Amino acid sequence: MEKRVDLNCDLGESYGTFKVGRDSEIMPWITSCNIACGFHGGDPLTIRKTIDLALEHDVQIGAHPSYPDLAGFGRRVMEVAQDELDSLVKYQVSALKGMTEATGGRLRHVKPHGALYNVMSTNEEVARTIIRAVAAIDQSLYVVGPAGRPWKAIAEEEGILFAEEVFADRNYMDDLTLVPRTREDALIGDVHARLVHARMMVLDGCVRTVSGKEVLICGDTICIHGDHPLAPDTAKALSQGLAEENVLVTSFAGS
């Protein structure tokens, strides 16, 4: 059977005069994007321009909601009641969905950002609240979340589609959680090493953790963080390198 995988990147994270990432250099090499919804990055004009860029390159569009944390780029854990969290997710996803449709596109998935993603990975109540919020907006939307964690089972229980995600630029712990960003070995800082890391997950179905163990993992989509200086080079290397291995690089939700 032909191997296939999606390449996704977190984009549209600039805010006003504060510029994040090199979106126009990344977009030609990926197959789906997660667009910031204004709570950790992404002002209305940036959001619209990112949607336009995605449509120009036929890249699948997703919403990238977060905690309301512009100062911390959405990477700080916040204490939020479940009813407030439900509203936060619905507000952000609905805004991205409306702007995408007004531009002639279609929202295909939702991927939480930063600390919200990490909390959701270990807290079933938070995961269920977010998945239900997405389902209430549109049950045809995919939720994108970490491979090997409980999200998939919760999504299936709630009747919503799920895409398992692996990371090209992040190291893993033995339990398949990401190495915390507070550690020096959290990020993989070399483009070739990122390609080797991703190739192993796609072709061999396993990942070498920071302890040296090889742990089974399965991914429908590979993430590249758009705010890193190496993101454009990484996107190009993955797109070309995986194609050379006869991997079909295509969006997980189809056309």
Second form
There are 4 protein chains.
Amino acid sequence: MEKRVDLNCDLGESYGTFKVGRDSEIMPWITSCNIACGFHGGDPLTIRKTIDLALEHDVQIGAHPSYPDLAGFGRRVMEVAQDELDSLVKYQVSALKGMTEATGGRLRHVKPHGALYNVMSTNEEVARTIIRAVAAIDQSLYVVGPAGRPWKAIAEEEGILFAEEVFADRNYMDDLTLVPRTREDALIGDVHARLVHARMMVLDGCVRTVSGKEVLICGDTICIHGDHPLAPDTAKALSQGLAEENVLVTSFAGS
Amino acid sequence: MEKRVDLNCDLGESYGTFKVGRDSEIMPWITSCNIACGFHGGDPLTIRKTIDLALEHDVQIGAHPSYPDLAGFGRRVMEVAQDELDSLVKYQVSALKGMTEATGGRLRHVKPHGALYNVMSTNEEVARTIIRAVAAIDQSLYVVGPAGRPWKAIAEEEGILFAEEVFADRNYMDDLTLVPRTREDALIGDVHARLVHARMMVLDGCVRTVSGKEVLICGDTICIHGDHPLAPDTAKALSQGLAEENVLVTSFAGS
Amino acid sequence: MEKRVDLNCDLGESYGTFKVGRDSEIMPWITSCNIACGFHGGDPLTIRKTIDLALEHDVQIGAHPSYPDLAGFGRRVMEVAQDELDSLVKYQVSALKGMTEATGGRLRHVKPHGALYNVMSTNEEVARTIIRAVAAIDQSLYVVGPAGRPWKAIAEEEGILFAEEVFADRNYMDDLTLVPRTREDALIGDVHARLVHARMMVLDGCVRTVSGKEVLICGDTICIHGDHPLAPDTAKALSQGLAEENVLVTSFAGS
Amino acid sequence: MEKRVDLNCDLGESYGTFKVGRDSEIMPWITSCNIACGFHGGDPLTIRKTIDLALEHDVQIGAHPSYPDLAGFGRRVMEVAQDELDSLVKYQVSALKGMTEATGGRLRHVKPHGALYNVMSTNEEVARTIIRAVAAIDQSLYVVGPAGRPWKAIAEEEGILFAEEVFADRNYMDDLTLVPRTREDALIGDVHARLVHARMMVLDGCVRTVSGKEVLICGDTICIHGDHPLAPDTAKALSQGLAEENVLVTSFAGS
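Can you give me the structure for the form predicted in complex with a further copy of the same chain, which would complement the form predicted on its own we have just seen?
In what comes next, the whole complex appears, and the chain from above leads the way.
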């Protein structure tokens, strides 16, 4: 069977005149994007322009909701009660969904941002709240979350699809958690090494962890961090390098 | 033919622990509500609770978008370019629409708030931008705006419905603009006088202006300002007093 | 020797048109106030008006800095690095200090707000960062913090004064932590019981905890929560009731 | 007599992880800086770091207050009442002053930002409110404003110093207003042309306007816009080029 994978990137994170990321250089090489919803970046006009850019390049559109923390770019854990978290997610996803549809597109997935993604990765209650909130907005949306966690089962219980995400630019521990950013070997800095890392995950279904072990991993989509200077080069290298291996690089939600 | 009119009120304007309005006392007496969208009031959890309250009382739900100005409660004119205004409206209306649908309800109308309503009242370009943005989100939505302005024609051009709004608690000039708040006779302070004022507009289709003239006016919906201490009493008096005159007090968008 | 105590209250927490608290009813009965600095409440104009009101009633002025969380009213713990916390405190205290001096007054103390107060109560690193930041702004300022914690020693190390605070409206555990708000006996609801509670702490230097024990406690200042409906009555009852016992009710920083 | 001039630049405009400007490349070449105060950019930690950088390069420190408009970077005119404007300025200047003093420095001037600067340039009431607010915080501060306007006289009335600012990178109309940004000849794009423009203003006390006339102008300080890609080169070229003409390039407030 043909191997296939999606390449995703977080985009639309500028806020007013504060510019973040090189969206227009990255968009041609990815197959899905996660658009900031205004809570860590992404004012309404930036959202609309990013939707336009995604449609122009036929890139699948997702919402990228966050804790409400512009000053911290959504990277700080906040004490948010479950009913408030439910509303925070619904509000942001709804805003993206309506704006995407107003431009003739369709919202296909939701990927939590920053600290919210991290909390979701380890906290089942938060994962369930997010999955339920997304399902309440649109049962046909995918939730994108970390590979190797049992959240896919929760999504199935809630009748919603779950796409597992792996990272081309991050090293893994043996238990498939990411090497903490405080360690020197957290990041894979070289574009070619990222391609080798990604290729192994896609073609062989396993990852070489920092201890040297090969551990099984299954990724529907590969994340490229858009705020890194090498992001456009990485996106291009992965898009071309995986295609050369006869991997179908395409959005996970299908057309 | 039976006379009919809608009673509307701006609700859900609290922000976090900052409480505004007596929503639960007003909701039983009105037929439509305009829910703040987070830009002048109304955090996501407040929005959800207000939607729940409206559904409980079978009150028609509308979005109440604003300039982004929490500190000024949306009452200050802001320099916003037309493409940004378009996105601001779409973002807020989408958020309300998605959250309403997630609760099993349906968003039926959009009424701009505060300074945005005032600018829309006198500026055709702004009125057109708002009307188009709403139509792009959902062609079946009503836009609510001031009675006696030519915006109904713009809405028809854009293929969207327009509900004309009159004010029970405000006096009118001969040209159907409101008496400025800086004048002593701007407000009608007494609940009974408000009922008399509203009854004349609904039953006779005209309003007695501050100069004493009777001028034709046509209102689909009567606004009650929710932040006034007499708001619950006014809502109740209008609801009951108009029903006694065999006016059908019901939402303008129908069931 | 004459017993003396200060009565303090958190004021100036309104934000724009969002009104909080009954400042003008409380101010006549207290001897020091903690003015919100704009991060959980308190826009610049509200700050100036609150300073004016304090000067009018000869009430000692303090700054009431918070985590930057308007939506959560500063009641949610935030992940803030120590160097950022240092700057957050300095910024807010500086704003209050300059505005107070511009009105002819003098800033005398700093009391952290909400979640920042709670974290400071249990976290020595945070307590030290706050104390140092305050000392860097003005060595003559007092820091106000919880009684029964060893922070007074830290303040002395940093060459700054520390005022210990007790609560008239809260019950204590045997270890002098407050009974958690989740428990039914967290609050002392009755004004007279609050006076009895405060009188014992001031006159006898001990508190009757929820277990019935009498535990030594030393309070330089008694806090009255300004957002409670009984706040003005409590302030008046404590001010008058303690004076009747020949306690000198006066600000802790002296004149 | 020796000619002297100050070179100023707006710095510290980053907000959290949103980075703006190349502060560390510009700081070595200027003699005064205007530091954002948190209302259009500049969170507290960024403020502290910018103060540190200025002290390291012995650059005079000023506050750069703005309308409260992060999304619009302070470039949009806002409807703000005079008493609120007074408080907005006092709050921001106080925050900068206290934080500068806590680091061992001294705040020497205040220059309004963006739309506030523009409104001040043409509106005497606003100019007076700003000047009075600054004087109330610290009578020894300079206000920096546009050259060729009669505000220097207002400052003298209020007993405060006024520094007149000219622009190295902007063309002038015959009446000494700036050529509007909507015109193609608004900006002087070339570094050498900027030096010629600045040199004429400093050495000859006049400016060649877009009509070709030479009009008298007097500048205490030359502004370099920090967000332009050529800002570091311009700062270096002016600093070196003016020194070669025996102009003393030094801060206007003296040491």
